Partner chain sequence: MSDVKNGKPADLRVPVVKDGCGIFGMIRKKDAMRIAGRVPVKGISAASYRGGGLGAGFASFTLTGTAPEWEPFRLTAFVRDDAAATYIRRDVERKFGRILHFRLDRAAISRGGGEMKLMTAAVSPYSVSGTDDLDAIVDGINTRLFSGRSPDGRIVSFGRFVEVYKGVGHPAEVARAYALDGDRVSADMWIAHTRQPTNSPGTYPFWSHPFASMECAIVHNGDISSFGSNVNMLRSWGFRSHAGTDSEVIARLMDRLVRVEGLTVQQACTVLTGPMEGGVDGEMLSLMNRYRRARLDGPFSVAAGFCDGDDLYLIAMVDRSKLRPMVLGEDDGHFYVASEETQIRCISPEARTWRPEPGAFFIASLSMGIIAGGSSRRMAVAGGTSMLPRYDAQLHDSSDDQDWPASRDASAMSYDDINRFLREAAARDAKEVALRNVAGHRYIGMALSSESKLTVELHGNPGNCLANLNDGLFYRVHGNIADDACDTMHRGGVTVHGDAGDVLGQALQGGFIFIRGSAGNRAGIQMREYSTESGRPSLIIGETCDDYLCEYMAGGAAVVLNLLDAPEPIGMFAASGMVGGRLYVRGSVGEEHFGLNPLKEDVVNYLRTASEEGLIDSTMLGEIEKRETLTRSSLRSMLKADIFSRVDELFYTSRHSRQLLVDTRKLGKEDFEYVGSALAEFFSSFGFTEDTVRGILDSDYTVVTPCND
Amino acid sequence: MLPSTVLAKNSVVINKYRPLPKKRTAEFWDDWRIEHIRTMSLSGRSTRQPYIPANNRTGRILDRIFIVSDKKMHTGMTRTADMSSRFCNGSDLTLSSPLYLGDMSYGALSGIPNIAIAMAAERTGVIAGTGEGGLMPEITGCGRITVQWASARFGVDASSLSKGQAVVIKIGQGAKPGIGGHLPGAKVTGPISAARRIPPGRDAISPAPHHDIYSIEDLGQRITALKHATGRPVMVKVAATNYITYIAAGVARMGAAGIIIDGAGAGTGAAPRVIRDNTGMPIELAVPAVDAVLRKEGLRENFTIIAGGRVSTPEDSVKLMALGADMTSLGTATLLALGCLMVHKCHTGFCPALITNRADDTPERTISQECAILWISNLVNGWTGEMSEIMSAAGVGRLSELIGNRSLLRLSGNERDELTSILGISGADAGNAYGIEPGASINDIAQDVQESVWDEETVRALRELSGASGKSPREAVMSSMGTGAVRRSGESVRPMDSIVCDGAQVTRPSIDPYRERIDTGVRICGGTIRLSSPFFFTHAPAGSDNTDDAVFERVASEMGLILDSGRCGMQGTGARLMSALDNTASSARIRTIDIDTVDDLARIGNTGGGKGPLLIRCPSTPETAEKLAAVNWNCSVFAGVVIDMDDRRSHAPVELTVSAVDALFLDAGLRESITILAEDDTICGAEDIFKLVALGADAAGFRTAASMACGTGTAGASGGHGLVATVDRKLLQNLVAGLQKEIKLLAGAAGISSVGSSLTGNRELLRAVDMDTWWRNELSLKPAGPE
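Present the coordinates for that one chain in the form predicted together with its partner chain.
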């Protein structure tokens, strides 16, 4: 930290927007969205161009929804819609506009932004959430705030809880469902310590679960207690996860005044990348489902739904309200109004826009409070104006006519029936489906898979995990505001990319993997071999160099994994060796035999030596399961199956084959004694391993990701397939430890404490987001959203 005298010399007060830096990769928060917000924030009026231009619509489902317009918009001529509403049941506050300025805590933001948000809410007549940072003295007098009861109880006492219009029990956030927070001691400065009532200089940890809320009934108990203590209405903030409909119904039934649902991809200062990109569902899937369930159960009246998570334009707000929300929450948009440059540095504490930098008592470097209040007030006014224009154009005069009025919406472009029924809206045209047609050969798209899987961010994350770059080897890779997560929004190439994992909240708690035990070990081959994590290394891809085998074998052995050293060139020649493994077992070597030669048992004796379990190696094809069904599963001969995507005969995505084979053995009553290993060289992170296991594999094998992560020398960020030079042993060990931590994060978020027993084949933990219906049925997955 620089001494304050130096800071004084470099005194900076930000009072105008800095130009946006050039983006290297496509991002959701693109220049149009940011400039659109800036325009409103400077003028305080509608931009007169409220609709998202076609070129800036992403693969996000919400971007493919259009609002029916009665007439072409005549700016200035439209009648103005009435935007006012009552805040929530139990509060007599009236809002000038259905906007909630999202819950960002003091500590995550540096102070002035927190004050500005609360004051702008006051000035414009909306409401602001204060987050879990306690109340700054400057905010205490603001009348339009909510106060949080969160897992760490920062800054909470009976009196502070009564200072807001409502108490918000914060259970989860869209950016990281099931994951807690950790403010390093260095950031717990004097003012933060005072506001949060925590010792200065000590790490401030927000546990992932609330330890007073392990279930709906516990939540009910806490809602009652807080209502009793404060006399205020209580709202509950949750992430949009698998059971969002149950959670919302429970929240309503337990007497809360409303629910704040935070969708996937929402902003945050710091979230593990693997969680941000793979847990929770988009807000546009959660809102209509929640609205429908609450109506069905007679719980919708007098219950407020606030929708957040990538609400990027007034058009988004209008659409989410038409899908069933009463209000929308603006978080990232508010920061952009404050001059956020979207450089993804929040978690470092060095914010060039001075929004998320360290809050300390040196006011020399700050954002101008006057400007900040003005910008946010302007944003609220401009946003309201544009919403009003869009509503007027759609022939809607007041909010009650908008909320839940899905007839105002159309789903455009290449829509499958399923999405329209999930959203409860009509498709503009049925169009032709995109993605891979059922039955299409994987070879046709192999090139695409390679390109889209190994994007820059993926490779960078792998290399940070191994310590080849970055400063935190072996730790889950962190991400910050606004980045990433575009791939799975309708642009998936692999079925896996359209799958999201569960974040446990309310009905059951998540598990904090940093402080609590999560066992990632799995036992294979009849329990004779234990893998420390549900993954292993495979042989080098066909035609590439295998000189690293020795390193892989060593690391596999010391880190409790296996290496499949089978060579593609030996295909069909009988038994092959999977190299060892568990040094304790004399049966350390696993043999494999090709599916096409299983009848020829005599040859196994000749080439395999007859020691150790024998697995049948097969390609990933739609016929694989059928072929395996024909095998005589005398378990004393075959211990399981290796589904090898790298086999030249493979032409179905590996996850489909894994799921089918798992189902086959379940139905035959053999699954307990049969091992299923899946090998796919497009596995590029912990999330792929986790999903393959939840789809039915005992463990997933890969090689290229490890080479990319741990290669020294010519390894490049965009490194070509299998072209990476020598793999470093220490880096590879780091990678194994890092992947294990990321798997623990995913398991913990889902409330799973034992991977080997509770994750394998547990499809209930997965949901399909905008997935090809044929794939979804093949995988026996439920779609994200509906009850």
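Numbering follows the first chain given and starts at 1. Superpose the two forms; the largest set of C-alphas matching within 1.5 Å is the rigid core. Given the structure is predicted, the values throughout are model-derived calculations rather than measurements. First, how it differs from the form predicted on its own.
Shown in the overlay between these two forms, fitted on the rigid core, is a CA shift at R460 smaller than 2 Å.
Core-superposed comparison between these two forms: the CA of R197 exceeds or equals a 2 Å shift.
Moving from the form predicted together with its partner chain, what structure would you give for the form predicted on its own?
FYI, this one's just the chain on its own, none of its partners or other molecules.
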């Protein structure tokens, strides 16, 4: 029966799927995955094609894992595996299938989808999460839900917490680790305002940390208190981040019934794009690491692990359970069963599929509640059937024989020993990494880099930051369900693409970027020059002119940055001038001299004083660090180095050279006195700047990204997007402010309140995902997963 609060007279009720729109860019949630889910949702049965076709397997690790079969699949195979299980320790609830239907809040979803998810769980015998934001009256009587206790405590009281089978303390989620929740004001309508007990029309931003949970011990107090207050078992939801093994062990020791781990790339109603695409690790790396640690510590028995984050098929569920999960969470898959078109409009409140649109009192159009319940119920039944078929084909008769049984899994050929060790899977041949070959030069991959970096989504995000398009210039670009990010599909071209950033959870607090001060300033050249942010503008790319230098120089001066003008300052020496804003002098200049002319320094007559700092300009090559080591470092003469990817001699990724040069000066005890600036015209946003600084640069320089962000041209050499003749000053100012906001988000998520003092060279904030061991060692990074 339709609730009167969500259906108005004369409303148009939608009871069928809309055709999928044509995708402009490649995405993980491709047409095959969506149609596979729709087929199960319409029939309620297995599709008899439970395995992902070869052409639809992406580069992600989970798609390269295969399940060993004892017998050939055939049409007409009946379900034989026993799929029932107990929900968690402290609960008497028996599940018909090891499926958890996401944690999607009322507000992120429009009402009827929330009701349908809870009622479908009731109908099929599984369990559903309700997300943060209070409970709709229509689902309070459902017996198979969990109730979330999140950092903002929206709509939470003792009565609502007792309505579920368990209480879920939400610490983090896969789409936005370390920054809390975010419901845009446009979606905070009257019904949402009432449910969450907040003013209508204003952004509902959950604090990044729980302000009463700053340690494992604090978390233990909350677990105990909630168990006593509700009489229900307590689970903890976290994102898969750097210290996931420590967090999971702490959660188990503190008496929780289980943990919900949300992997990178998970769906969301709203998240900053820079966070969604660059923080956290894939769920397939987190699960085996957590399972192994809990077993080693004697904490695995009676502790439930629920794995989520891009669980796209029943095959994914079976593989994650064989890696160590007890259950899998279906979030995006559930919304696709409801008719999601994957058009990434969730955060706007205008969802064409009517799933994540505004929850109005009297909507003109709405989904049929009965159809919605049927579609999700059918999905659960079809999903369970395909899991059973896959298990039967592997000779597994019950879940207890599947969970943690890595002997059922094999990696595809040419995988690395390191990856097999992290996953705990044997049988793969050692070989090269997926993606970049060891030692590949920048020249070998230059065209691939351009195509990878300057894709349509990247350019669109830059233009939204600047205000050349979109409605929120100077603000972090918001995104929602799904992602086309290269790294999320394992198709990395640059080493940078395989590096992820940390999200602070429990073991240390995140810094709330919306409410707390985060300083993005850095000091360079012996502390004489302060930049407002760890980036600057470079000279125009080779082969183009400097007609926009005046605009770039003015904006740099206005906003506390520097410009490498590229103009020759001293004839015949290879030196260049960089204009700078110096808080202690009105006309500071930074000079650079080419590394090959350092020996001619005496001829220049430089004494290091009175003429501004002098930096050595170097190409990005494997030999650069060795050449710099041979320089007689007198810090009264040389203030640092500029690693310039635009130099025609460059043939190594800039992140490789930055890391090597940083290590050189650290070993020599000179790092605090030496500035490292990195210039690369494939730097495409705040994420690249953040990673380069964490690898050892003091600041990162770019030009093409700024020109693209501020222009309207669509033809040219740079990835097909081109540069414009004139850069608009206001748009450039907006871009700088927007990048600063996004750097603050990344820093806050990682628990960094000061970029200058805590980020530079802090590789502990980074992890390498599925990166060749040679590259990882050269960058001095730890692999994602184990600790």
